[in-house]
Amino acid sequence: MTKPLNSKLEEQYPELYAQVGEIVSKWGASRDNLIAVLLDVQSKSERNYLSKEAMLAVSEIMGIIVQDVYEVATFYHAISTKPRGRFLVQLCQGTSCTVNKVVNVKDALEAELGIKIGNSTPDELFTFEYTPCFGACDVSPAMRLNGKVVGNLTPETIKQIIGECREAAKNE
């Protein structure tokens, strides 16, 4: 590690660095461990992205300087760069869900949710966003919630799946 000895951040934000460092810690310092540090700290937040003070400490803590930190954040769709909403919507984008009529899907989600994809609910419940191919063809059309994958998707089944969710953030 290539912690400066007198870090502003740090002092700024002792428990974000430290969470930080021992992510780091953990991957090692080298610039190949970039993404699962990344991925590693983003799954840490509480919601599920980076925000920019744990970007600066990450390129503070690996010696890699800020800009190719943010640039691998904003490349890999895996990555937040912007707060997501308690339940992650990623609706597939592969040739086999889009075969199997995925449109329906996601115009399903997007009445369920009241929000167009890309986008989060106002109460910062639900964010809705494509993704890539995640493999799941055998029961397309799939998404993945909350990096769970479901499949076999239907407008009806859409609709008992965003009201679970809505009852179990009720329940808490």
Second form
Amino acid sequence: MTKPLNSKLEEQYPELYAQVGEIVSKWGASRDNLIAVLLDVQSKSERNYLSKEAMLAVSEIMGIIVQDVYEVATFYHAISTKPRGRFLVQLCQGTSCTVNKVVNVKDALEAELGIKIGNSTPDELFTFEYTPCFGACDVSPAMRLNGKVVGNLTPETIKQIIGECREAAKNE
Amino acid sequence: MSKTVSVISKNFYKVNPDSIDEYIAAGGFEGLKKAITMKPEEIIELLNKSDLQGRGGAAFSVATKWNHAVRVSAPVKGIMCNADEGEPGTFKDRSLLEHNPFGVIEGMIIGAYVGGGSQMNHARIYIREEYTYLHGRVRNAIKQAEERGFLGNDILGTGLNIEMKVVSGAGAYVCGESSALLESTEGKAGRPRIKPPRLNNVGLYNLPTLLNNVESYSIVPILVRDDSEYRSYGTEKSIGTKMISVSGNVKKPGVYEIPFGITIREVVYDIAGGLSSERPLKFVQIGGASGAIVPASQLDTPISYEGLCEIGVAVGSGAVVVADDSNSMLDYFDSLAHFFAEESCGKCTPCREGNRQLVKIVGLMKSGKATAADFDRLVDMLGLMKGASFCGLGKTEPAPFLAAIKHFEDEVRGYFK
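Switch over from the form predicted alone to the form predicted in complex with its partner chain, please.
Below is the entire complex, every chain and molecule, led by the chain shown above.
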């Protein structure tokens, strides 16, 4: 670890700093572990994203200039620098899903969630976005729900899946 | 008679992918054991005899690549496996990692034996983030191989040392490009590097690096052990078998292993059960999002390097996306244009700005405001991207658009008033 002796960031955000420190020690502080560390830090965040403070902490602890951390964080689809909903709904926009009329699923999701694609619900429960092909074309049209593939979607299954998410959130 | 075969996919659903014992009982690591009794040149000759071509999409001769690796001698080298399968419509590497992870590892060890460093080899399997559920399985396979002495130091008494790890991608199609993949493995943004220097001179961590696709590595141990079954399939110019991913409007989408030389029609109707909607087929796209579009009139083209080449199509990643006549070219253009615009890394102008223009033109087509001048602009833009882009992404992307314009000219022109 290359973190500075007196970190203002550590004073301000002790919990986050300790958490990032733990993740960095697990993966190692060398540059080639940056993506793994960022994915891991993001997965621990409640809103499923990398906050500015988290990026600053990664930068300090790994000894990588913050511009580089930011560049990597914003380059990849799997990392978000904006807060996302408790449930991340990523609908495939690939060719197979397109010919299997993913557009109907999109309409069903928009109706069910009450938002247009590319947005989050006001209660911050769902974020709904398009994603490039994730190799589940054998079950297209498909989406990823918090990273997990859900395939063979129809407007009916959408209702059920979203209902289950809402139920799960209620019971938390 | 079934038109699919199982040579590369022999272990699928028969051998527990989490158990090295089962893999060994099924003949696993015999290829490696035989390989270490051979000279590297003999192994390369073996690959050359079957004319094995890179299965990621670029179809570069594996023997040539490995031969370059042998010629660059170095104490420490990189051995990379590209499992960033990002081509839309492609998921055959997914099933290889899922059902036969030890086969990939064995192929990489043989690669290191042939073209690796004399003291140390840093081996990395770069698996896309979208396949996070497979990372654990492959890590487990690596661990078991280490425990049995197939990885680590002095492998099988040959003095070969390999340290192998799984590296996760983070969602970026461009990382399937070899040098972008290395940048990403090193923890940077995945933008392609200027070549030369070639990766076999300056690759991962600036080490000479040997990089192949999952399927290419999987085939190597099979060929080394006994190539007679593999060589009994295929055509004169395309020897052996190929893993393909069939999806779209078919009854039985999935991953299949086919001998080279069967026709697209056989794949769609005999293997994949025909069209799910029972409507007429309009077109298939072969080889991924950057593959060409083949109209129904060319369905009897054999899937082989020479057969597809004759109609100006490449085997590519082996994706076959089937579309029935309910699909408009406009919707397909829309999907492609958005995909590439999103995935362009932004490094070079033709690809970055070209994609922006493509999305704009497709938007005009959708709103019915596209004019004949826009059509000319589209064709110009595609030509420019094909000729002037920095890496394969921008260079190959125009293929489906140009093929669609060629085969469905009336329909496409109809969108331009």
